[in-house]
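Below you'll find only one chain, the form predicted alone, shown as structure tokens.
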Amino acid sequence: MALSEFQLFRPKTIQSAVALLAQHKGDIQVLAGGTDLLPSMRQKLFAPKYVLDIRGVEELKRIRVLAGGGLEIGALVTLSQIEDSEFIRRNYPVLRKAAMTIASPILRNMGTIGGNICLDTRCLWYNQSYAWRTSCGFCIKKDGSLCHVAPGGSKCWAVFSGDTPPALLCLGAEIEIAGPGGTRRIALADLYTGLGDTRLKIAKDEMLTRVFIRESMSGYRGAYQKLRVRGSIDYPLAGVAVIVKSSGRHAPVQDAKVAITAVNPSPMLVVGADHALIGRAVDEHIATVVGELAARTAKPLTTSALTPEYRREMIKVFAKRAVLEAAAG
């Protein structure tokens, strides 16, 4: 499980980091917190010639309140910083609730919001040692041509398992991506391809630099529910984020969003959940309807030790619980 040899770069600015990405395009990996990349390198899932350690780029380590109350979060802001931010707790609670479920306190001290957004997809057949993967003939995602999850198809079904992206999708977050030609800003929803192998719409000479949340999303009540084998450390095997806006606990919902993770190759908003909630006071029946919609959106396959049927059922249960929790405030 030793790391392969590589050359390490430690830029101090975004511009120098992007220049190195362009110079060594295709042979370089970005290191932020390292909580996902380094274990994968030990498993020989990645063997880059160069590693770009961007932790010296100080401007990406800040949480900044923008004029009017919007929020800018640097890609290197740690998950612990998200958890500890009083402004986020008060104005965007769903993001804090999702962040505080990730891994353990030690790993949240290292892991970053940018890393969680760009997390590699996971699968029972992919996240194994090199010897284990050799015995199976590898897979579409790494070195092979067969998807062991869906052997008859040509698509990789490895699942995205980040916790903060469904919360950010609910909040309508946007991201900034830096490249040789400057920066571009896109909706977070447009970052993901829906494919397990080529999961992100980021070129090999680009990097995520910032996350933006509009002031208009401030004040929504939120909830995040997560299934995992152990109560900490583990990645989610199903997750649901919910935000709700209303004038009171039993008042009709003015706006709402629901998103899921860990049951598809990308995090996804649940289509129709807002229409099921808006204009109605939340009760058990409405929450159950949203749970059914979330379960229909979920497409879990055998990418983990838990059965797809169980994970889909838990999406239904967790969506209902999250809706009731968010509505109750």
Contents of the next structure:
Amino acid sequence: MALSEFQLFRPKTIQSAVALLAQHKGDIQVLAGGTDLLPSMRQKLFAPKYVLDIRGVEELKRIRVLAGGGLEIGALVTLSQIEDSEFIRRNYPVLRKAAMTIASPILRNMGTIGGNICLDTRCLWYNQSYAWRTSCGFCIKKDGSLCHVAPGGSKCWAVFSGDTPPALLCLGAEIEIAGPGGTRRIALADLYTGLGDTRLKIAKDEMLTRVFIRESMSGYRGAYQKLRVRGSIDYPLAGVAVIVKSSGRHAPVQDAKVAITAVNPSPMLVVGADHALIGRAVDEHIATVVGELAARTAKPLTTSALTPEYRREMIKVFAKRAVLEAAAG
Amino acid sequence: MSPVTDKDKTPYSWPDAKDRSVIGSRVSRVDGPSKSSGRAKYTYDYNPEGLLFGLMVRSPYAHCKVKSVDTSAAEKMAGVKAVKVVQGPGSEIFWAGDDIVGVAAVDEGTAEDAVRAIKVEYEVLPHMVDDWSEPKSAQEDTGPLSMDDLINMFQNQVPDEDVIARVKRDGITFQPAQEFLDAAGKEGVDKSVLAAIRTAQIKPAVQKPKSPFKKQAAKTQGDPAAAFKESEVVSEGLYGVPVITHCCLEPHGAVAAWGPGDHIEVQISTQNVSGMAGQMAEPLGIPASNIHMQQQNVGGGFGSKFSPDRWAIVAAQLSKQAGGAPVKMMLERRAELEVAGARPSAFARVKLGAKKDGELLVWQSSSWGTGGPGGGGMPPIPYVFDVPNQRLEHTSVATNGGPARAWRAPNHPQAAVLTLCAFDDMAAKLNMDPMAFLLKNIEMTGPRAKTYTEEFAKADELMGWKSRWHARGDKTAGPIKRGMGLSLHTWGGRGHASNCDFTVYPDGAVEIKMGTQDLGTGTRTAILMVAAETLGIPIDQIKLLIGDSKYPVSGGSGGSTTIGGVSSSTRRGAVNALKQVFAKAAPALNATPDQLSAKGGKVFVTADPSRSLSWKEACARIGAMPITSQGKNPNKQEPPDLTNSGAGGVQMADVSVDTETGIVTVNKMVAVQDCGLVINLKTAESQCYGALIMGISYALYEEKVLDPVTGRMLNADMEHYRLAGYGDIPELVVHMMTGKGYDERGVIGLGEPPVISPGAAISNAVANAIGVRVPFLPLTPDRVLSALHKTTSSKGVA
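Can I get the form predicted together with the partner chain as well, since the one above is the form predicted alone?
Then the entire complex follows, led off by the chain already shown.
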């Protein structure tokens, strides 16, 4: 499958990138690692007139420890850089563990943290060639009005399949968004719409530039558990990130967060998980309770391999395991 | 086949072990460096000047009729050089993705635009893609029975009680004349059946809708009913293997150029260089001698690349339309998975009866499966074991899921799953080690019994089977359960017809030409090893030319026939060349030609090796004109038979199953394999490694998933059509059975046999680990969990 023709821009600064976004609003796609966008362009899921290759913006390629503590991660930092960062390994292990499960080493050399956060939602009925989608009458997410996953419904259930966002949600990460009027900073949790088609609350002339994690989130133990059929390359069919703070393995939990991915159109924090964990020493029972809470948050449908019932069950199992793993340090 | 004994020996015979220095050793493949460095050229890499990009409009529907085709807009597009309607108005299409219109354009993007600009109207017809549901309520199984229905049932040996039940339930459509009943009685139809027909209710015939189900085969051997009565233990189970695709990493396709004088040059990805031109001549309306076929390397075929297929023919036609510009028509990944080949599915309910001591008495099976629109045949069950009492019936299911093609050991992997999994369940019911159960009944494997026994012993040693085996259901604590399973297999593998030309030049240079192909299996290396061994010179002094239809005809690489064919023709060609060299060199050594030998780069007097010439010196006696010779297989004039039939092996798998998630991990696999005389031990072992990896893929991941609503394949990409990655490949242990008892059998093919057993062995290992059978491959986590939960809930009820 060939790429359609487009004009390529290669700005060197955020300002010029944003200016081009504003000028060609709606007709332009941001290209970072390209591991998500390019296959989709071949399938004609996107046919932009302009492609904005931001890889020339050097200032977005850095992981920087901030003076007052905390961390700034440029949107162009590759997943391999996250994996290799000693600082992240020591202070935010959940992020490294999640990044390491993504695709393969070669794809992690290309794929970026910004791309993983903004990953397009996926569905068996969407990630298909143009000819294939034509024959099925398209779908709500692209070119059509029906949903093959939830027939009769008007909501798009395409699933968010990024691995690092649940880890970042646990860490309370904030993101910086640059637009024509300058930059704004929001909680990562506020980026997602919860819908498979609209996906992100980000304007057409804006782009994600940086991720921030507070110093106070360092020192938490973390775990990321990912369901996949194969030992290599697969997108998650369910994923759970957990962070836990306590003075020791059997000490009561002081703080905790649990987030899930690949079972909803957005990554989601599990409401009530912190409440269930804080003040208690983690054991099988509590871990099971957290699993039940996580499964209540999950709404898997037939957007990918394996049955939705199975994937919801697995959220329970993987949440339980992640809680136990995080608590064990 | 009886082994060759010393008295049958001729100069063509394979040398004895003590006289071999190349054959049977480990030689790295000669094309390894060019492949690993990316210099090797595949059909896809062939980009001649002025190349046009070919692409197909493909049917969006699984079953439809073409109503109209409008190519006018595409034809007017800049850059579009040719448009050819392949299946025009009126054509009925039986699977999604079938070829409708071919286009050739200056580049891929333009070709895609042209495809989108072609308007095809279809009349959508009902489709059927379900092959896994048991065809119990087949249309042909309802309504009153016609005389033909009854005759069919008699011929298919439907059990008497079933015929009587049907006749009583549904009645018949005709007045049974006495002649009919008499004739039936004479054919052996039981009196009770005839009585039922005589007294049956007569009903008007009903128009039965066309059924996708067809009773395909039935067989009765011995006395199954009596054997079940005699049985002390009966085991019943459901087993199955879905349709999988070939998923060649290099897709199917060709580059064709229609030259002056209607001569066509074709580069094609094929398993069948010599057999291609003959298949293209008629559809193209030119003599086969005008078609020149070439291929140096192929990125996988597995049985799916024997025909030029419609797309290669269309490529040539488009090239003609475009004034002779070469057209590249290679399938996109999606099409490769949807239309370029599928392995037939097979499902069965199997019932077995045995004595308490493990003696197997009877096999009964009701199987079904699809080979695409044409239905499909019954796999060879019961596999390998000729159970004394058998009753089998098979229903073929016609679906709109695309046509089947031979897939590495056609029908054998399916038969192994249906048989060896049923045997494993019986062994579990008998509370026997399955290896002991198979060995108890090993005489049912016929002449191979001794070989299998030796192979089980070797596999046991390599896996530590006896010391590690536990009864079904790992009782250790925790969610991870471990288990072991085994299987065995058989295959033919006799060498195909093969011809080659040898040229020996006065400077000592040697050239071999053969119209064969190297599928990546090491065929080039094997040919060179045989020639080097025979001529007594190093491999790098021999030039080998293959992959061209102008070279002497050699068979297609299917059925594991290549190694036997090419090694035999090479041996004869080399011996014939050597005879002539000896004749020229003998006077210089003061000897007669039959007193000479060739080894270590020298031609010498066998009885006195000090009297010798170097190979170069010997060839210098040839004179100005080079020597030529031919080698041919089979060749009764140049005995003995150098190839043989009948390879087999035993495999064992060790797996871990996470009973909370259902995820299966293979820890280790052992393959013990025989294939007669091994030419290259290294590439033979590689065949087994590759087969085990392919086996893990189809056991755990592979399935062609068709959507019942749209009839489209849902996973026609490599994200969702999963093949095993590095992370999924465990410790693999391969042992080739060689030496006395094996070598003297001659050369036997190996491509297919080792891929037969992994599915059954892994499925059995999972059953051994978790205590229940997961009926169908692939053993996906949700299926494993659902099999586990079924036992839990049924236990709860009890």
